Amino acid sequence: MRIIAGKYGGRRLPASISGSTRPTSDRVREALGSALAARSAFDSAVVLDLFAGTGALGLEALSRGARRVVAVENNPQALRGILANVRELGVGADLTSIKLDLLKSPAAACKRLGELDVGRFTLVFADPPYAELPGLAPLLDALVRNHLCAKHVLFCVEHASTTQFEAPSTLSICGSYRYGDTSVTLLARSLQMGEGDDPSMQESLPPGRRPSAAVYAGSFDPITNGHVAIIRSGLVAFDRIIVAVLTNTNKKPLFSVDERVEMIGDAIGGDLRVEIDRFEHGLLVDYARSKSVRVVLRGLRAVGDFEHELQMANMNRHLGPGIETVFIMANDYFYVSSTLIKEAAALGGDLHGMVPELVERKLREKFGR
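Show me the structure of that chain alone, the form predicted in complex with ligand PNS.
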């Protein structure tokens, strides 16, 4: 096990795998590290490394510019390993390791973390034993509610690719990455309507103005560059967009919901103004209301879309008075649809430029091309 990049890049860590820890592999750490570095998430970060194992994630963060790391572990042998790694790298007081049973009592864990007085956490890694994933949501929720996290905190939850992380209401998924059997779900604080919680929004909003929001719902099977363009244009009109993936569609989807969410997260690049959610069943207007949003965003491509969209907009207005549909005209991608993309992919067509790169790759895999 070694540090991948930054000032300790290439250095080997003496303590790697101890009996009961399942360390994040170098490969996942490398890919996640690049994704986080691209968001400047390490710069002067105050990092909380939950279920730290060997401490490699926290040490990687320190190497890449984090200011302070708190590594939490309950296994004494793993804790000794963290200390050995800290000594080897000579990071000294920049990393504090503590012994704590995180899942037993989130409240007690928060109290102990608060006593450390290291400042609010800006980056939180959570890599619990896979079987304990359901117990993680209350812990992360407690960290937010107990004011231990900065406003723009980013959570990285590592889990098996076969499961999905059910976020607490205080957090929203803003990205996800899949590295073979391992997935990482990125989460940011949920924006409560009217709170203007996102600091980047507060900067751009006149005092007192509530952030505007829209729901952009669809099957996204798969997301295309046309969808991405509508989301980007939508962010000119709205402070925040919830991309809602319809899970229960009449059409038999080519991609699973997890794959669709992963591809959207990858395409949007973790823009904190975009929330990716699943919309399981029921009416779209009810879903929008449940998110306290009053605008449904739709893209309009060619004239052919118009009649169906006019019907849907008016049906939604009837079903959900007070909820309006706003259309954005497609431009460069007016001829691109998920259906045509799948057809072209099945027949070996070149999709470059019409879909995000991950989608292109996954379509090639699906159709064995």
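Next block: the form predicted on its own, after the form predicted in complex with ligand PNS:
Below: the lone chain, stripped of partners and molecules.
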């Protein structure tokens, strides 16, 4: 058995596997790790590894960026194996292992976990003996009700593919993966309306009517009249629009960040309701929270945009509960995109009416046409 990825990737775990322990295979850990990494679930996570066995899932999480792991086992031999694996990787300060019967009394188990004072768990692995799967739901329910988990906690339940996990009312299924005879069900808290809101986003606002605002993020390389139309339409619904220019992008921009900011400023004509900012790295939902904004504004040009935008909106809703996405149709500019504009400019095409005048002039200068 080995660590799949991260800073300890490829390192072997020396602990032997007892006959009563059913470790998660390397193949399943690799696939599950990729799925969780795509959700940024490992980043600075506080992990609870229930029925930990060899501790491989928790150690994999540490390797991929988790901050702290609590590994729970009731089998003394398995606990000794966890300690051996921890010593091998030298992560004794980051992983705490405890002996605990999880299913006998969920209330007692929660009390013991609460005494550890490691903070609220953000990622929970649960791999019980398959025969004891029905007893898992009350335990997970108790973890939620006893406030041991963060609001945005993600639960990963491993079970036989022939069995369906019945989630408690406090949790909702948000994903399911099958790997041969093994399946993994992902669950998140069933948040009540508004529960995901960050109170600090309201506390910083002045009394009376709260001004509405939205973040409109993009590379804007360059800004087009379609973008301008989205901003103008957004100002009908919101008091303020923050245009966030992506500076750290996989694309190779034609214009520098300063040039893009200049062109956006010119296009919106100094409208004080529009703030132009730079968005350098991280999640868009985190940027929105830093600006005390709860709405992400997106433009839809045609039916082809909808599927991708829907996926993005739902991912953002998962990553930042309380932050919603509002779509605005591009109207007459449904065929205009920055990519097409640059291609047309490179070939000497007529851009009049599709981009602001300053953008048209700068494109001509870039391509010498």
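Note that the structure is predicted; figures quoted are calculated from it, not measured. The term rigid core refers to the most C-alpha atoms you can superpose between the two forms while keeping them within 1.5 Å. Residue numbers count along the first chain shown, from 1.
If you fit the rigid core between the two forms, you'll see the Cα of T224 move by 2 angstroms or more. Put the two forms on the same core and the Cα of P106 is off by less than 2 Å between the two forms.
After superposition on the rigid core, displacement of the C-alpha of F121 between the two forms stays below 2 Å. Overlaying the rigid core between the two forms leaves the Cα of M263 displaced by 43.9 angstrom.
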